[in-house]
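Coming up is one lone chain in C-alpha cells, specifically the form predicted on its own.
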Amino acid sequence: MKQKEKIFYCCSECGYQSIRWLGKCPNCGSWNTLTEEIRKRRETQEQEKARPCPLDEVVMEEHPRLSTGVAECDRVLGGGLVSGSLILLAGEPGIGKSTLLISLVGHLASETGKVLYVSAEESLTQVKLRASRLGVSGPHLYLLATTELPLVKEALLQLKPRVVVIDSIQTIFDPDIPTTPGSVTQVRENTSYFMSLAKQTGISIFLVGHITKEGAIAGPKLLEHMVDVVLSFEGEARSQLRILRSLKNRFGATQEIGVFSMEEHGLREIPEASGIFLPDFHQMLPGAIIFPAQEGTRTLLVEVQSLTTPTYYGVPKRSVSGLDYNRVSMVLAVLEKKLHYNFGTHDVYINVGGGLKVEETGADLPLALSCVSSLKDLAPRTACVAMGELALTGEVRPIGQISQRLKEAARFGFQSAIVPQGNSRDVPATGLQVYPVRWLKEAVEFCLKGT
C-alpha cells in the first residue's frame, strides 16, 4: 500500500478547495481564509467493488430506538435514539449543550450498557462535578479527558460501549492530519471516521459542535450532510428557556421542538409548553396578537408584539426579533401599497414574546393586524387569535395543519379566530366563532373596528 501527500489549499470559512492559493474565496467571497492542508492519499492495488442490488433483494433493517430519558428529547429524536446514528448538537457557549448530555448519557448508561463520555474541552473533575450537580452516577459511565483521536480510538476498542459522546468535535485533534485543530480538514476527517463507526458497529454518537458569531454551525457545511441528526439547542443567555429545535432528521421529522427550563439542578422538561408563550393577563393591548405557530407537531399559542413610535432621524428604525427580517419589511410594504397606512415616518419594533423564533410564514396576518393595531392605538378584538400568510397583492393565503392549531386555541379558552378563506373547509368543530378572510383589508376591518 502507497501514500501519496497531496498539497491543496482550503478555505476555513466554507470548505473551498483549490489546488493554488487565492486572497479571495470564489465560493464565499472571505478574503485571507485559505490555507495551506495536506492530505494523504492512500492507493490499494485491490479495492473491493459494490456490487448493484436489485430493489426486490434489499433487506428491510429494523430500527430500534433507545429511550433517552428525556421525553422531550425523544420527542424531537422521532421517538428515541436509533443505533448507529450519529447526532450533531449545536449551540451558543453556556446554552447548555454539556448539561443536556450529561443528563441523557447517565440515563443510558444504566438501562443500556456501557457510554463514554469524551471531554475535549473540560477536566474530568469539571465534569465529575456537573454530573454530581445533576445528580448522575454509575459504574457504566465512562469518562475521558483528551483531545487526540488515537487515544478516542483506543478507549472504543477497549471499552466498545453503545453511546459515545463527543464534546466537542472542533477539538479533537488527528496527529496524522497535518494542520491545526477545528481547522476544516480536522473536522471533515474526524466527522468522517466517527461515521464510519457508528454505521459498522451500531454505536450512537453525540457531537458537539460550534457555533460562528453568525449563528450558523462551524465548520464545513459538509458537517451538516455527512451526520444523521441535526439538533439546535436554543435560548436567551438572560432567560431560564431552552429550546431543542430539529434542524435535520433522517429518522423523524423535522421542525420538531422540545421545550426546557435551566433550573439550579438542571434542565427541567416542560411537556405542556402551548401556553408557555401566552402573556399571563387576558386584556387585549394594542401592538400584540395571538398566533398558533406550529412547531412540528406541537402548537405554540405566541405573542406578536409591536411598537410604532414617531421617527426623529431621515431613515425609519427598523427593529425585528423572533421574526425574519425580511419578511417583515415585505409585510409592512403591503400595508403602505393596500391599505395606505403610512410607516414610513415611524420608527418599528417587531418582538415575539418569550424569544421565541418563529420562521413560518403563517405569521405574517397577526403581523400585519399587530402593526395597524400599535399604529391606531387600538387593542384588538378579545380573545381573538389569528393566522394566514400575505401575499404581495394583499391576498390572505391559506396555511397548514389549520385544524390543530384552532383545537389548541379553543383549549385555552379563545373565542373567536381569523382564518384564511381558502382554509374554510378544514375548520372542525371547536366552538370558536371563525372569521375566514381572502384580503387583508377584511382582516384589518374584523380584528381593528374603527380603522
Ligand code: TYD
Second form
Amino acid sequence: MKQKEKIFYCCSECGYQSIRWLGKCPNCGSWNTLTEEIRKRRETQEQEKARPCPLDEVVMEEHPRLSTGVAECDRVLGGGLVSGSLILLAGEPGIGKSTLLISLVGHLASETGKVLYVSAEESLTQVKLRASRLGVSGPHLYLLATTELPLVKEALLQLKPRVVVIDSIQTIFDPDIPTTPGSVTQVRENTSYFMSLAKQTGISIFLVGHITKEGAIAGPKLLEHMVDVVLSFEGEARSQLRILRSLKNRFGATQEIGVFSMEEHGLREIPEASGIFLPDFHQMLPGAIIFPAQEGTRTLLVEVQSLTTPTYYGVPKRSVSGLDYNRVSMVLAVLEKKLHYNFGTHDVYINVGGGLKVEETGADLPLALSCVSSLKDLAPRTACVAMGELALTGEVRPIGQISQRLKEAARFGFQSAIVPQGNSRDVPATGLQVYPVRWLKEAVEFCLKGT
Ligand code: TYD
Ligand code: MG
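Can you give me the structure for the form predicted together with the named molecule, which would complement the form predicted on its own we have just seen?
Below: every chain and molecule of the assembly, starting with the one above.
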C-alpha cells in the first residue's frame, strides 16, 4: 500500500477542511476549531481491481439477519441485524446507549456466537456491574477495556467474533495516526477501518457515538455518511421514556422508532406506545389539541399545548419545545394575517406533552387550533384530534397515512377528527365523526365554539 501525506486543517465541529489555518470556520462559524491534520492517501489494490459491470450481471448479495432479541430494536433495524453492517448508535451521555447495547449483545452472544464488547470509557468492573444488573451473562460475551486500536485488532484476530461493540468510537485511538485522540482524523480513520472490517469479514459492528449539546454527532458529520445505519437514542434525562430512532438505514426504512422505558433493571420495551404521551383522561381544556403523529409505522397521540399571555414589557416572547421554532412562527403569522388574531401583543409558549419532538408539518393545524384556543380561552367543542399541513395562504393541505392516524384516535376514545379536505377519500370507517376542512378558518370555527 503506497501512502502520500498531506497537511490540512479540519474543523472539529463540522468537518470542514481547508489548506490554510483559519480562526473562524467559514462553514459553521465556530471560532478556533480548525486543527492540523495529516491526510494519508491510500491507494489500495482493490481500487485498481474495480471494473464496470453490466447491471444484468450483478450478483445479488444476501443480507442474512440476526435477531437482537429485542423486538423494538429489530424493527428499527428493518427486521434484525444484518451481517457485515456498521451501525452508529448516537445519543447524549447518560441516555442509556451502553445499557441498550449490553442487553442486545447479551442475547446475540447466547444465540449466535462470540461477541466482543470493547469498552473504551469504562473499566471491566463497571461493565460487569452493569451486565449483572441487567441479568446479562454467558461464556460467549467477551469484554475488552482499552482505548488502543492495535489491541482491539489483536483481540479481533484471536477471537473472530460475530458481533463487535465499540463503546465509544470517539475514545478509540490509533497511535499510528499522528493526531490527538478524538480528533476528526482519528474518528474518521478508525471508522473507516471498522467499515472495511465489517465488509470483508461479515462481522456486524456497533459504534457508540456521543452527540454534542446542539444535537450533532460529535466530530464530523462525515461519520454519518460512512456507516450503513445511524440510530439515535433520545429522551429527556428526567423522564424514563427513551426512543430509538433510525435516521439512516441502508437495509430498511428510516424514521422507524422503538420505544423503551429506562427502569431499575434496564430498558423495558413498550410495544403498545400509541397512548403513552396522552394525559390520563381526555378533558377538553383551552390550549390543548391532540395530534396523531406518525413515526415510521407507528402512531403516537401527542398533546400540542399552547399558552398565550399578554406582553407587559418590550418584545413578545416565544418559547417553543417539541416543535420547530420557525414552523411555529409561520403558523402564528398565518393566524395574524389570514384570521386577524393578534398575537403581536402576547407572549406565546408552545409545548408537546411528554417531551416528544414532532417534526411533521401535519402538526401545523393542531398547533394553530391550540394557539387560538388559548388566546380566546375556549376549549375544543368535542374530544377531537386534528391534523393537516398549513399553507401560507391559510389553506389546509393533505398529509400522509391518514387512515392509521384515525384508527388509533378512534381506539383511544376520541369522538371526532378534523382532517384536510384533500384527504377525504382516504378516511376509513372508524366510528369517528370526521370533519374535512379546506381552510384554517373552517377548522377554527368547527373546533372552537364561539370564535
Ligand atoms: P448508560 O448506559 O451508562 O448511558 P450512556 O452509555 O448513554 O452514557 O446509562 C446511564 C443511565 O442509565 C444511568 O444514569 C443509570 C441509568 N440506568 C438505569 O436506570 N437502569 C439500569 O438498569 C441501568 C444499567 C442504568
Ligand atoms: Mg456509555
